[in-house]
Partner chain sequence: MLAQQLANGLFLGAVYALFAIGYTLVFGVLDILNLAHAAIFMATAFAAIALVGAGLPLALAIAIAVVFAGLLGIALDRVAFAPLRARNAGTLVPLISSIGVAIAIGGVARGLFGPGEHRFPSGTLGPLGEGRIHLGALAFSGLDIVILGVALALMGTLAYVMRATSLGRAIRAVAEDRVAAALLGLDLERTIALTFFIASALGGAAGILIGLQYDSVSLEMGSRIELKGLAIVILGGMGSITGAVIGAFILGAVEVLSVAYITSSYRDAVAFGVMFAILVLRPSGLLGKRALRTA
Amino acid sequence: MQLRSFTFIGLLAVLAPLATLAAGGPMTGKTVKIGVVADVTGSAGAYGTSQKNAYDLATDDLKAGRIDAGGATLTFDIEDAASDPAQVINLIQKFSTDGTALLLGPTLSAEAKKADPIAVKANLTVLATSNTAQGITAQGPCVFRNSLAEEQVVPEAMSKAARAWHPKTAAIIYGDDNQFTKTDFEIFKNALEREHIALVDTETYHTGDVDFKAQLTNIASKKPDMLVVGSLLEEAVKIVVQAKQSGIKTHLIGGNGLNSPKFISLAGDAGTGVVIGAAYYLGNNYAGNRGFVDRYKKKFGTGPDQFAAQAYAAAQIVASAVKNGATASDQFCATFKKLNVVQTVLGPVAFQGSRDVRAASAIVRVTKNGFAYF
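Please supply the coordinates for the chain just given, on its own, in the form predicted on its own.
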């Protein structure tokens, strides 16, 4: 009996820590603060609201065990930059000094170009979830992004459009005062050249413009086979609607700024058929995506867009890094650089040596019922 008691007690001593590990995980008891800068309101509010929703859902899913952070508690401190560049800078400064372990955001590339250097100077690791302009990760050795850059997606979108439409000529309209839209122009222009499509007209506008009739009249006079829209959501909707009103019946294509359910609802019939070079399609079959879409719809009443999916994928990537021991900024930087492939709602992702993401694109077109693969 004594031997049995000793053996049983000894067995319990061995199993107890294993049971604790299984129940909680290697990072149980750790709390990691993640700072989020998102344009929940303002001109980019459609994007930032999606991001906030995704982090709220990720918080639920961490608690439910659907996202595995090794037992650690992740807190997403979401701050609204209100599409105000000055507020973005203020928030980056705040997160650079308050013990934040990692920065997610800001929403727009133009904001990131001004604010990321502040984080770099403060040795705060950055993971950009929606900055697709050129040069984002080049700002510092610990600036990463899980959003596909336009230069990774646009050439593929243009190649598919060229094969489907066989266009000979194209026109471009883009915003000439925004980092993202200027990037779109350059990348689309280069993609047109590679496909041997002649650029017959280039028109510009300024952020906040609402009347594009003059530019569209000029475009209509050139009768291009394709119209490229280098724009964010607010202006893109107006351009597409006014293009139809102007009698332009050509094929339309744009970058990921158009990849939002709001584009479909606001553009109406004018948006049907528009092709978008993007990084996410809510109908993809990647592991966990269908459950993510269902939970997002149930919680927020609408399906997730690319900005929500990229934010949720960022939470999955962060959780994987934390599970591997990252709790401080320098540890996140080191872990991201050697991080193996992470399965996310965007599909399998990893970081390249440039700290840009390696992931699949999603070239989609607008239908009356939503998005579909192009």
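Positions refer to the first chain, counted from 1. Given the structure is predicted, the values throughout are model-derived calculations rather than measurements. Compared with the form predicted together with the partner chain:
Assigning each C-alpha to whichever rigid part's superposition fits it better places residue 330 and residue 247 in two different parts between these two forms. The two rigid parts differ in orientation between these two forms, with the smaller turned by 10° against the larger.
Switch from the form predicted on its own to the form predicted together with the partner chain and print that structure.
Below you will find a single chain and nothing else.
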């Protein structure tokens, strides 16, 4: 009788700590500090706010166990760079010298090209969540990116459009003073050449322009079969609306600058039928996405845009890496390289040898009820 109690107590004593371990996960008790540089205010404030929202939601979801980091605590130290490259530089230098394990961001590609080299010099691993320019990951052996570059998405969008519409001619309108839109133009131009579609008119505008009638009148007179819109959201909405007003009835296609629920609500009728080559589709059925969208809507009053989705996916990737034992910068670098496919709201993602992401793109079309796969 006594032997049995002793054995029982002995077993409990041995099993109990194992039980707590099982409940918490292998990384329980570890805290990982992740630095985030985002343009929460300033001219890129809309994008940075989406990113901040996503990290806030990710923090909630980590606590609630919906994102599994193996029991570790992840803190996102979000600093606002106010869309000022000088501040991005200073913030990244701060993160490079205060023991931060990983840097997420910055929001804009131009900022990244100025400031990532500082992180690279200090051996701080960087995961870009919203940079889509060329040459981002080439900046250092530990610079990763989970945002699909336009050059990964546009060719697919263009070939789908070519198959569906058989256009012979096209016109492009793009912003010539913004890195994103200028790159968009180059990539779309190459894609048009590959599909043997003749470019009959190229028009430019400046960021912040509101009147495109002069350019659109030009385009209308050349009667292209397809109009490519290399723009960010606000100009794209106006271009599309004014195109309709100028009598342009042709097919419209754009890059991921247009990928936002706001595009639909603001462009209204003029936006129906526009095809967008994007990295995220709000209505996708990948694991956890529906829940993410619902929780985001409930917490912030609006659906998540691509910036939010990519930021949240980054949090999911980071959690997966932490679960695999990464807590310091060099460990993140090594773990990201070896990471198996992670299930995120963008779908299953993994890093290629070039440290760019391998993920499915979302070529969508605007319908009366929202986005739909094209």
